[in-house]
Each structure stands twice: as C-alpha cells, then as structure tokens.
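Encoded as structure tokens, the following chain is the form predicted alone, with no partner shown.
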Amino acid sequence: MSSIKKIAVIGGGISGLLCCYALAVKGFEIILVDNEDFRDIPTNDQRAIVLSEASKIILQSIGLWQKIQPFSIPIKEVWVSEKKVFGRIKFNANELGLGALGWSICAQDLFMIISKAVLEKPNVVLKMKRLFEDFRTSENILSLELVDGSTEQVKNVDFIVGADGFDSKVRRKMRLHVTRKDYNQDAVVGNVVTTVKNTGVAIQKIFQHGSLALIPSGDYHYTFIFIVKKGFFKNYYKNKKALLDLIIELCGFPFGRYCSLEVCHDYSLFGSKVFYRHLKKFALVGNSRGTIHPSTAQGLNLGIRDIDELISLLNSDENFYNKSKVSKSKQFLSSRKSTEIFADLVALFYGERYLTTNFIRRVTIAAVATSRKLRKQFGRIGTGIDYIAR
C-alpha cells in the first residue's frame, strides 16, 4: 500500500478530472483545485474526441468506460489519402482484432460524465476558483491564492499533481524546461449533418494547404477539423458554404450529401516539449506534460495513459526512478516520447509541401496501402495498444 494518502490535482479540465477520479477510485483522498468552477462552465462543445482502444481499457480499469460507451461512435475504419494521388490507406479494426480503431464521443458528454462522476465521490474535496501558489514538501503545506488576493494553506498533502494546462504553474514549480513549437498552422473544427447514417469510417483527406479529417460523432453527424497554413482560412472559415464546397471538392459524398455546417472553433497550433521527469512529490499528466500536434487525435489518449502510469507507480510504492522490469525497446514503443516523435513526423510530412516531404509523403501512403505489416504497426501506434500489451 502506497505512503501516498493526499494528493493534490491541480486543473479542472478533462484530464484533471479524469485525474481525480481515477486517483479516487484507487482510494486516495483527493484535493481538486482549479481557478475556475467546472460546474459553472458552459459546456456547448460539440466536437469530437477520439478516445484510443487504450484508453478505453483504462477507463474500464477504473469503472468508468460503461458510462462512456453509451455515448460513444465507434471508428472501425479509418480512410488517409492524398488529393489527385494515387493510392489510400484504409486502416481496418479487423486487422489488428479489434472491435474498434477508436471511439468517438461528443466533447460535452465526456466533460459531463467525467465532472458527474467526480462529484459522486466522498473522498473528493473541491477548492474551486483558487490558484496554486506554493508546495512546501518539507512541510506537506499546499498554499492557494484566493480570488480576493488571500492565501490559503492545506496541511497534510503528500503529493502534487499538476493538469493545469500548456501553462503550467506546476511544471514551473517543478523546474522543468520546457520547448514550444509553432506548428504555422490553423485548425478550424466544426460539425456538418449527412443524409446517411455512419458506418464508422472517418477520413483524413491530405490536400494542398493542408488536412481535413471527418469524423463520425452522431448517426448523421461528423465533426471536421480543417487543419491548414497559418493564415489560409483568414476570414475564410466563418463562410459556411465556401468550407462545405471544400469539404466536397476533397471528399466527396461518402456519406451522402451534406445538410447543414456548423463551425465551432478556431485557432492556432501550438505545441510543447518538456524535459520530464517524476519527482519525489510531483507529477504532470496532460498537456502539462506535453502537448502534440492534433492531427493523430492522440492529445487526451496520451493524457489518459500518463494518469494510468501514475496510478501504477503511487501504489508500487517506490521511487519513481526505479526502472521498469520491460526490455529497453518495447519501453520506448510503448512510450509517450514514440507517440510524440509518430505526431510529429505526421505533422511534418501532412503540414510541409516541398519536393522531399511530397516524395516521403507519397512512397508511405502507397507502401502503407500495400502492406498490411506497415498498417499494423501504424495502427498499433494510432491506438496505444502495445501501451496496454506492456
């Protein structure tokens, strides 16, 4: 049995929901604290997550998953291909005997699933609206800013996590250095209505100034996430009808025609590399650890594998520097920092548009296509499951 019996999470986002929850079904006591009040959050957000057969396991590990299911899509299929270029990546669930690539969920249902059942547990104490200033480990003594200005002091904490974003005062605390990266592009995510119901087939369709990739998130609904150069949709993405002839002109009608568009956000494409390491009293999960490009879908599922790594080694109850009994290779397979440098060369070969990435690029559709091995490994990687087989 862990030493470990109060744990401090920090951030009230999904990961650090998800965070608290699964800490408190293990059994510890949980401080949850946030500068905002998730329960107060509007919560309109209408696209889809993609959560990994992974993720999924770890989610049915801690009593969750069978809440999420009944809202969840799942993706059997997953079609990559490159505008008037020959050949297509068809990944297929079958092929690694799966009964899902993935599961899409509506971003709003999982926030309110997971904050549902965060609320049910006893052995949850929430300081809302409240700022990390200090851990004092020699002490145990987590101090909060409130919002008039005053400091708040809480006794008796063992550990600390940090899930409070790309930001993070933790990670700081921790003195970590951390990279950012400019990614030079923009995503547009929104939703369009189909008149034929999904079969489970998402698409990622190359193109270009960029991608597009549809997503299934309701019977006749799919959530698209344009991700394309900095300053392409300049005034471009609030007109509907030019973003849904763009969607056509690149996809077609697999399914069906299109009835309406709906654009939900817009931003910039950043991410972020940290020089990571476990200390005695605190962890980082999420995009406080790291942040990769989206264009994997991997963001929340590597979030979601960092909580189930904690998990294992604050019950083992050793120091976190003792090395794990698994081969050096299947370690690295198997870990964030291979899904990380799988993202970014994703990100490279769908974001950069020279003579040697377009080469690249092309020889590893058409020879991924044609190789079932190649698409096996890949799709291993896509859905975290050699995470699972170590």
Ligand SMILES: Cc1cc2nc3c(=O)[nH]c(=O)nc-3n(C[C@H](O)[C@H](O)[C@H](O)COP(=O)(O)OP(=O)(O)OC[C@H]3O[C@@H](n4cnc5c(N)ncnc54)[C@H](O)[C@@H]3O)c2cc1C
The other form holds:
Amino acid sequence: MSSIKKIAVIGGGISGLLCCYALAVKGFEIILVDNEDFRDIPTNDQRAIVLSEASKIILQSIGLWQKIQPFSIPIKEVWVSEKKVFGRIKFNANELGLGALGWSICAQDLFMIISKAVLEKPNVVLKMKRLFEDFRTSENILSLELVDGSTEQVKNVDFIVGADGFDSKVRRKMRLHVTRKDYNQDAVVGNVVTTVKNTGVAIQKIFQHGSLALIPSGDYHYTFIFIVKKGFFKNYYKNKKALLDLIIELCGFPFGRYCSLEVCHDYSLFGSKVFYRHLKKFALVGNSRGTIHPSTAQGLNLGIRDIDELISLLNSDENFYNKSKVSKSKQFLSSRKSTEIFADLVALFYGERYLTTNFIRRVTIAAVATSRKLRKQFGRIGTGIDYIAR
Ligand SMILES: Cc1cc2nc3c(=O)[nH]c(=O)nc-3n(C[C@H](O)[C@H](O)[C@H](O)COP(=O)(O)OP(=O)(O)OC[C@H]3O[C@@H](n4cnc5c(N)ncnc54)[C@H](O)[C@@H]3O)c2cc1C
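For comparison with the form predicted alone, produce the structure of the form predicted together with the named molecule.
Next comes the full complex, this chain leading.
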C-alpha cells in the first residue's frame, strides 16, 4: 500500500471532504471529484450533528478537532423514555469516565470548517461538476463525465476512495453486494429556542407514532428530530404551532418555555447494507459503505471511523489488522458491524408498534435504566470508545 501516491476521492459530501482533508494531511496527492461544487452549495443545513468521543479523538489526530470544538456543545446526559410508560434511562458521561457523551455541532458550521480546511491544503486538486464514470485499474486512468456529456481523463491515479453516498457508483465498480431498505419513515428536523440555558442534556422520547430527539445546539437552542411513519406529518409540517404542541405534549418544559420554532428540512429514510471489503485499488467511506438509520446518530461517526481505518491501511499499519492482539468479542464490539446492528435494533424497536416489539422495548428500557453495567455497555457503543481502545 505504501507505493500509493495519488488518490482520487469521489464525492464531496461531508465524509468525502473529511477523507480528502485527512489524506492530504498524511501527505498524499488528492483529487477531489464531485458532481456538484461544495463551494457553490448554499450551506443552510441548520440541524445539529452529534459527533462521538471516537470521532473527537480521530479528528484530534488530524488537527481538525481544535477548529471544531469552539463551535460544539458537549452532551453530558441523554435521557431516553417512552410516553406513558414508567421508567427512564439516564446515560451519563461520568459513568463512562468521559467529559461528554458526544458533541453537537450545527451541520452548516461543520461543513464550513471542513470545506475551508480542504481549500487550504495545497496538495488537493478539485474536479467539481464532474461525475465519476470509470477507473481503469490496469492503466490507473480515471474517467470523469462533464456536465456537457464529454469525458475527462486523469492519469496516474493509484487509488480510488468512494465517498459518493447511498447510491455509490464506485461501489458498483467494486462489484460489492448491497441490500437496500426503505424504512418507510420521515425525519422532520428543525430548531427551537428555549428560555433556560442548556446544561448538556439531550432527550429522546418514544411515542405512539415514532420518536422525538431534542439535542442542545446552542446556549438557548435545541435541534428537534422527529422520526415518524411516512405521511404522519402531512398536516404538521407547515404548522409550527402543531409541532410545538407535540413537543410540549411529549417532553414538557425541561428547558423552560419555547420561544420560537423553525423547521429546517425533512428526509425520507433509507438504509443500505454493504458486504464490504477493501480492494487493492478501492475503498469506501461514509454512506457509500453503508447507510444506517439516524435514530442512534451514528452515520457520520461511522464515516469518520472508515476514514481512520483507511489511513491505517494506507500506512500499512500492520497492527491494524493484527487481530490476534484483541479478543474476538472486543474486535466485534469495535467493528462497524456491531454499530450497524445496534442502529438496526434501535430503529426496529423505536419504529414498530407490535405487542412483541412494545414488550421488548419496554423491558430493555427498564433493564438499562436499572443496570449500570448495561448502561455502560450501550454507552460504549454510542460513544465508539471500543473502536479507539481496540
Ligand atoms: C435526520 C438525520 C440526522 C442525522 N444525524 C446524525 C448525527 O447526529 N450524527 C452522525 O454521525 N450522523 C448523522 N446523520 C448521518 C449523516 O448525515 C450522514 O452519515 C452523512 O451526511 C453522510 O455523508 P456522506 O458524505 O457519506 O454522503 P452524502 O452526503 O450523500 O455525499 C455524497 C456526495 O457524493 C457526490 N456524488 C454522488 N455520486 C457521485 C458521482 N458518481 N461522481 C461524483 N460525485 C458523486 C454527491 O454530490 C455528494 O456530494 C444524520 C442523518 C439524518 C438523515
């Protein structure tokens, strides 16, 4: 792997930009390809993204955390409960011996910080408004399609990183098997302003039609994320008062009164599972390597771990794959797979309302609420600290 000099990163979303920056820091020559141009896209994504402890440590290692931290809010506690059901889980950073369970940052700020960092790197060449078309591995020639339908060829590219999202063309080129899932759910995301300054508490409330997360995103700001059955919000979406009433009905006033509410965006939720392996000249990071349900806020965190794993691989870090040093169970707990299974289970038990799923969800919440050991285990998955400790 050490013979690799020039790397093309396909996809300039948040994972692609991060990957591009991390590889540039490590001294590789980078070509960043995107069918849009991240410099033109109006950055109006106001939702809070939660970065985990593992992400913080990885971002620290490439010198980016120092730029992100001033814009981030530490989350010290997460309260999980179900409406009209007794019992509440309180995940607490102290219990895990951490300063915070995660850090919330406005997606727009994160995107700006990473874009700026990429633009400052002299060893990154931008190829914007170009579609990845093909990569001829025998001759190391990358073919890109321009908007007018013509083709541009880039020579001497040693390695391709696919960061081209859910419907990845690079993944197709790698001939990896993928299964897709339509969750048949919408996420409706927005922000509320409160009268009491946040103390680092995030809330997750399960209710009859889905779940609601309230995540601190500023001194007096919270991002709300409703995840509900498709179509449920047809009458709510434009009706701020109805949304606010629903938030009050579910959570009450733990942060004082709500002063104003803005809806930012809605998303149809899809997932993909990829039977993944790195190839000699290809790797995937982010949503192209698997897209998970957002209820555990792990999607980008997994993308950051993919990037870290890729750097270790490109540096021919023997220890990274020296599996004998770590027990099988620890290897599994630190893997992408275990986080994907965790996210799938949470999505299933938060989303479905059958007698059996209701029963399992309520028993699990009661068990985790009363068992410090279980809370620590769930906390370790959520913060990704087993990945760092591997
Ligand atoms: C409601 C919601 C809340 C979330 N909250 C969190 C959270 O709190 N924490 C967290 O970690 N994650 C969270 N996520 C997940 C996170 O948003 C995603 O994991 C992340 O945005 C994925 O980014 P990506 O760069 O991998 O993919 P994308 O954003 O899809 O980027 C793909 C890029 O590739 C480009 N592209 C595609 N095809 C081609 C081609 N052929 N040639 C060239 N370019 C191409 C596209 O233009 C695009 O720029 C959340 C997701 C949702 C929906």
